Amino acid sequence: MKYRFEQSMRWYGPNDPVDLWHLRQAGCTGVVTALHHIPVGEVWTIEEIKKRQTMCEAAGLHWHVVESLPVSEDIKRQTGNYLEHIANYQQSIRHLAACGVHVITYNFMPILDWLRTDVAYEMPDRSRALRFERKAFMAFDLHLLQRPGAERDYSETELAEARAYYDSMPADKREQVFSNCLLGLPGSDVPFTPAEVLAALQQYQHIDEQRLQQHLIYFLQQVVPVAEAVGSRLAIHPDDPPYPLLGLPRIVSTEAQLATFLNAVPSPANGLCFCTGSLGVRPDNALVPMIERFADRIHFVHLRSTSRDAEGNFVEADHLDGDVDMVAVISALSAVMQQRRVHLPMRPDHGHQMLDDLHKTTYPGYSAIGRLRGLAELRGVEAAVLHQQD
């Protein structure tokens, strides 16, 4: 018997403007998702998981994959309500696995969850694609925002180039790229003043990335029991961009950091999801090897390809081309299925958005087309290792 990939989509629930219809057509057997209605720091209820998986078997998919249990801030920082959310994320966990729902997926970034300065860069085909621009952050973070103390994490020439490029923008500019600086905070879809966003920033200023991995640690201690005790494996995501931003601490960045919190909770339940797209914007981060080095602990994979450059930029690139060798990859995610005799969930992560669909408001890297697109890519990859492997 052959080991292989788990194949699924994201889908953001009855809001999301692709249908659990186009994710089964697309080849789809699961579905990724998470209940978004719920505030984070919550019970996650039974009842509210059996809606949704009854949404998802209603189109013969299920859900195998929670994305994301979201930690809270107060859990980040060690503050407020933090022992109490660290609770009731033990009782949905519970909740989970007594609907059947194993794999769960969760970060430990402050404050953002993600950070690109454009949501429709205009690829040379005419597509649009999810971009960072570093002297576009550097203006945002210097001059839109004016975050205090910024200007010590940037070097002479970099000060000069961010006044520049925020002189050279016009004011619809600036409102877009603040707009898509803040895409990633969450409940984002209403406007954020650079007040609101500053002051989550102050509640940072004393946590530093050793502080924050004893948070993680910590969390990890309570929750990571209950996980086990119910066949349950958690899979943290890693920093996107994976580099300190906005003065905040990365911890979930390179293979350092990934090997730290592992080592300091050796449980087969704390793993990793395992984004080929966050770690592969990292030069240093060496895919294949890592893969090899925490195969036992990969319990979900996002595929997906960026282009980078010297100047910091990248660029959402198509699932078999950027600076990501896909063939590789999963060839080594292959052997790692076939050694541990399990199948990977896995999903195509962001998609360029094309075709039909550029007439569509959708969230942004979550196009039906595009993630069609890299999903078929992927699979072809797969079969094409499985038959190297006979």
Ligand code: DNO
Given for the second form:
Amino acid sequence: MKYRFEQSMRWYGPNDPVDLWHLRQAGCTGVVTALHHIPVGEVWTIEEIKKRQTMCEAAGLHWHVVESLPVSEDIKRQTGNYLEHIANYQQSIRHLAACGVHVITYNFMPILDWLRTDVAYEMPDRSRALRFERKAFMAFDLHLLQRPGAERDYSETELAEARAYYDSMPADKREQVFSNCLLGLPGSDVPFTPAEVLAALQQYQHIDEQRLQQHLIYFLQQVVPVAEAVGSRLAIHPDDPPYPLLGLPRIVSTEAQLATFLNAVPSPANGLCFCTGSLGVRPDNALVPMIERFADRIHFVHLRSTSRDAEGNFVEADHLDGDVDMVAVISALSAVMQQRRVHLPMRPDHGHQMLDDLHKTTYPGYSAIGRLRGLAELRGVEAAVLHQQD
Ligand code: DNO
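Coords for the form predicted in complex with this ligand, given the form predicted alone:
Okay, now the whole complex, with that chain kicking things off.
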């Protein structure tokens, strides 16, 4: 028997313009979804979980991965109601397990989730991609958001580059970069306001990398035993982009950082969502050796590639293009699955907006056709890899 990826896509729920049947037609057997309507920190009830599960099953799809069960800012900072939020998190893990949903993705990025300066960057083939442009980001930080103290995080050269870039930006470009950087959390249509972000940043002033790491480890010590007891696995998503932004610490970006919290709570239930698109932005993250090293702790896979340039910008490439050696990554993951005798859930992470989707409004990165193309290509690579193993 061959072990292969359980193919899936993310579905944002009943408001997602992409229909569940479309995921099925793309070849998915599984769905990755979350109860975005429940406020962060509250318990996911069995009733709400079952409602979502019934929707997935009506399209012949199995809800096998939660992305995400979000971790509150109170938990990340250890302030306010964090103990209650942790108790609620434990309860949600139990409820999900009672319904048969056993893989839970989350992240530990302060305040914002993933961040791009451009969510509709035109590629040479006229499809649209997500892009991070370093100078645009610096212009946002220094001149649009005007984060107090931001200038301390940049060199003289960078400050001059950011100023020149900002001065050259037409008003509509300024607005666009501003709103792209302030996009709300995944699944939400409500953007952050600059005032909210500035106030939240203020609350992280005394939290450095070491402190945030301690908070993650404390959180894991509380929730991992609960996950283990009910046969579930936690899968932390790496930071995206994988380096500090806005003066906030990052603790899930490098191989050494992953090793630290995995070793600190050494249970198989304390695992990773191995996202090649996020980790692959750093040239010092060697993806195949990381897969081999963390083989037993990978519970969910996001496959995506990016192209970096010498200036520190990156754009999301086609799934088989860019800096990630996708064939090598899939070979390594396939070997892990055969060794561990598991089918790992996998989703093509993001896709270009293309064809008919260019006229639709979808969640950035989550239009249907680009992901369908990505999944088809990835599935083809996996089939070839499995054939070669014969
Ligand atoms: C971006 C996603 C992330 C991811 C969360 C997991 O498209 O990969 O938003 O879902 O960081 O908690």
